[in-house]
Amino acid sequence: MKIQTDMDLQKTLFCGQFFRSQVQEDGYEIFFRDKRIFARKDQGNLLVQGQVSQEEIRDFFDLDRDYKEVEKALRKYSFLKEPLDLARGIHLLRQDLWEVIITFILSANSNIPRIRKSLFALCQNYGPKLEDDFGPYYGFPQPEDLRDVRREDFREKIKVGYRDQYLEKTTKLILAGQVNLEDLKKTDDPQEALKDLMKLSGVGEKVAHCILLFGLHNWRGFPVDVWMRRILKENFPGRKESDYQELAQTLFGPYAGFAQQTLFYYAKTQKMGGKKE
């Protein structure tokens, strides 16, 4: 399958919003919705391998929005244009919801290379064996899956430390009916979806904007996280921490996730904030 589009592979997949995925010799190899497939970029092009649909690349790379126009409405802001500049090409990739729950749980006082040996970890021991054309490999467990999984289990098995409560919990709390994830999905409200998510252990108001953003792929998201307040002490001086999260919303509307992603990804790689002209 070939797919023309301007989307940098290798920044959307490693700017922190997403964990499955490795490195192959001539692209990467990419888990999401219990399927696998092979990608890479060549001459603007994505070429993937595997058993899935145009229609499903599309959608979870999130193809089809004008990403350009995003750019020029948040471009605005001087401090943004720099950041925009050296992120272009990232994508918000439209992921599950149960998956990234269960991400960002795990992100918590964590790193990279340790969220993602997790996730691999948590698929390999508790996760549905798969095969497809290129042989086997093992899917997301759903909550049914985790139903019987003690603290121990996630501690020992998954190296998950302290999270391990948090994973059993929430996964009782979600196959309890308590929060519903279905009803997650179709919750316009920003402000209703975080109340909820904020229900689950584990989740604070940070990883509830992952989610927000992640999960559900609502824009209005926006993870204060150290980056972001170091950016906005910045560019905003006097203004209190409290005040962040409504000024990021006030500032960026519709395009807050986006921008969230932007700073962020320009923040760890450059390891500062910006500044304000």
Given for the second form:
Amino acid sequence: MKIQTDMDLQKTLFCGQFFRSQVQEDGYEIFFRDKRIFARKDQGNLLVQGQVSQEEIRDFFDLDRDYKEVEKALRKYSFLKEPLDLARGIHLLRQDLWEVIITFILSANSNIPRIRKSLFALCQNYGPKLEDDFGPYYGFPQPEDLRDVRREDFREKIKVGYRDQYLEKTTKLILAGQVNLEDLKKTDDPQEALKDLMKLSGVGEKVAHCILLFGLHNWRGFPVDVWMRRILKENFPGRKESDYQELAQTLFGPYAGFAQQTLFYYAKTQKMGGKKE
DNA sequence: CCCCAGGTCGTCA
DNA sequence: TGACGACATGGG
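Starting from the form predicted on its own shown above, please give the structure in the form predicted together with the DNA.
And the full complex, kicking off with our chain again.
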């Protein structure tokens, strides 16, 4: 499959929104929604192998959105210009809600390589065994797959540390219907969604915004993490940290999530100096 | 040995 | 509300 796009595959996969991909000799192995694909970029084309439809690819990689328009709208903020240039080509992936919930519960007070490791271990231990033309692989475990897992096993096999109880409790809450994922997907009020998400164990305000943005694909989401605090403090001295969330919503409105991802990528790249994490 | 990593939770004023 | 420490684990 060959699709023309300006998306930068490398940046999109490794900017910190997604953790289930691996570098191959020539491209990337990518796991999403129980699918496994191999993808690479050749000139302006995205080349994809795997048992997926073009519609699925266009949807997951958000290929039908006009990112130029978004960038244009955000360029009025001078402190965003350099980050926007650097992050050009990043698309926000339309990931599965449940997977995003688990992913960002694990992200709290952790680091990207470790999050990636834990997620792969989670799939290997509890995910469904699947197979495609390229061979066997593991899908992401569903809530039912984690129903009877003991927290000690989360800790010992997945190395999630004290987050073991978050996984256990959140799984139970969702299985019990205390938080209904299908209803969440239909919610159009972001505040309502955030409030509901924060009922889950291990989900505070920051993680809830990650889930809103990456799992519900609502760009009103703006996760305020250590990097956002540093950047906002620099550009808006005098503002209280407790106002940062609202400040970002006011400034960036419907593009808040993309602005956040842009700033996050910029901050990390500056700090890393091109190193891999 | 230290500090940090896409924070959250419980507690106490 | 607002501040503070605990919490597993791995890397630098």
